[in-house]
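A single chain comes next, written as structure tokens; it is the form predicted alone.
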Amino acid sequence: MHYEKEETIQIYQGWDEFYAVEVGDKLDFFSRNGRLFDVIFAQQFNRSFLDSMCNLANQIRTLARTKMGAQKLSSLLSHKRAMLYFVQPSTRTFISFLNACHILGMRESEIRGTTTSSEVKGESQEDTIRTFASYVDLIVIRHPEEGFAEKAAWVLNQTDRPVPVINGGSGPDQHPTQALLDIYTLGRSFENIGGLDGKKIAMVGDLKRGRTVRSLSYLMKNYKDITLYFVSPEVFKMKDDIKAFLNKHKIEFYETDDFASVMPKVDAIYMTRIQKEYSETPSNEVDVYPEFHFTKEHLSTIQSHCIIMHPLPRRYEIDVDVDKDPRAVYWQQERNGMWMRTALITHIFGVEDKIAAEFN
């Protein structure tokens, strides 16, 4: 059986065997006549693509500060819609991603939870997923459940209307669009010292669920002499299929417990906050683990140029004193955010083209 894109793809029998193919196996299908269609996994992306997406994500920017620039950018998709599924709670993805909406001059609609939906009278995922591709020709989707963004994608692309799925995070797997406002956090932040090739990393906290970190993990075979230093409690140790990644494409990783070691020899600190919604037992999991805090006293430990990250939302692992540093960079990454999952929109309609006959 196959389907009719602009090319041929295999389609499996079902979504249980499509499931359980090779992520790498499948990119195809989630593509487009040379080009992303839905975006589902951090490893869709490549050198070549981060760095175009970084440098259209400062041109949205540039223009979007005046008021002229802002206009054109609203006028290039003013007759498209975007569907907003965020049933997972969410503030910056959403928001985000509706800013983004708005710079672009798309509709939205949104639906926040199941509950206001007709899965509440049982109808089934994917006549949810179909009825939204009726009306809109964008789907940004927010979940609990590991791997729905991908069977949502999955569902459309087979049928007559397959509208572009956007993978806002999925369960405690992968988040590709906070990989990309990472990346190019990174890139904003090292741009005057070599970029981010030769850097070394530290990912901290809660790395064995912290879809962030993992989805980060998968980019870093884009760049050269990378280090990544997983530095967590040993229940949250980062997972082995991202270690088996990671040596697959001989990137240097080393993994510690000790976090005050790390902080001198690194170039960035990726702080996570632990992943309590995932446990099986939120109540009675031990969530303070301090000695995996950045505190204001180890400022001063840390490199002049190395900075501190977080994806937010955070609890007690930065110390809002922390936050007046300038190497704190997470609420810059916040608003990166916004402009990089712009420029992945424009991406993915191809109207990228109007926004660089700006700047020629």
Contents of the next structure:
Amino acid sequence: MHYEKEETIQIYQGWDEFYAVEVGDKLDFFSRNGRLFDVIFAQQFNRSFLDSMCNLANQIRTLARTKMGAQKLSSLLSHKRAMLYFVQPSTRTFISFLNACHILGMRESEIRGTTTSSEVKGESQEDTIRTFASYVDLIVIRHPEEGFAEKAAWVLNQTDRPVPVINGGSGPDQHPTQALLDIYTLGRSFENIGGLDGKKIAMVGDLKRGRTVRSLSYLMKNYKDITLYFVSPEVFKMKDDIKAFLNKHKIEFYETDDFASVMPKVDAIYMTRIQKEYSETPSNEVDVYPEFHFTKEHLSTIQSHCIIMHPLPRRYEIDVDVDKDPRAVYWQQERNGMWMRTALITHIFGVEDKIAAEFN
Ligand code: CP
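Same protein, different form: I have the form predicted alone, so give me the form predicted in complex with ligand CP.
Let's see the whole complex now, leading with the same chain.
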């Protein structure tokens, strides 16, 4: 059974105690009535949920092509309002959530920096979040502080006006909705070659602080016979918590700094940027690692079906010349985010049946 307020208060004495609980042991706290309420961790997504979200995103994409379909979509949640609280820089996540709200007819408010909210007057994070909940029905959060979105969900779930919280990226830890759109992109790319099961995926770059690759790694447990190649300089190796998770779920993975040897073996290459914003000593950190860049010359070394992904924004990791190759799917990946985030909001408010009805 899912979260009930009284029960949770009895179990956990406060936020610090709740935060310390293993993620896998507190997932029910973020669901209600058999569906996701808050979306905080990639570990909340199982295979049937992922499959249903990909199917729903396809249906939304199809409906949005026609005026009649778009009108149908925009009537679904026209009585709901969303708050986009993005106090860490974002282009794609912000705009795709904004447009997801528009597709569903939701109105939205936004705060894009703590300097323009009453936090500068000393208002606590808890009171700030409660204030948002007074006005809206959904809060999407991008915050530099690890655990902030989880804390917001925790705070609101103790109040008389809990509204769903979606984690749009919290510190270097997790980016669950990016993982959803990545799965959708992988699934669309491999739909004619057996789907994602059995595929080999290389994740390249700053794996230590790249929250997208961390969240995507968690989702691999939902697929059969996946092999991961973690390709990075020593200083940016994937953290032990993800490797322990993969070992626990018997997911094969390899670590290497030899990108050239991995390229011909894999079905997907997921490039990432060096996350300089989390560096404690940015002036000492090298920003350019040419051996971990994908260039036009590499196109001839990868398989004909191998896709090249990137959560974007990119810096030097992929040559612009690569963009024209049909295997470069990062611009589709970016657009897939809008469809997938629309699907997610549809699920949270329980109106996906109204979309499915259009296809019966
Ligand atoms: N992929 C991603 O999260 O991009 P933004 O930082 O632009 O939102």
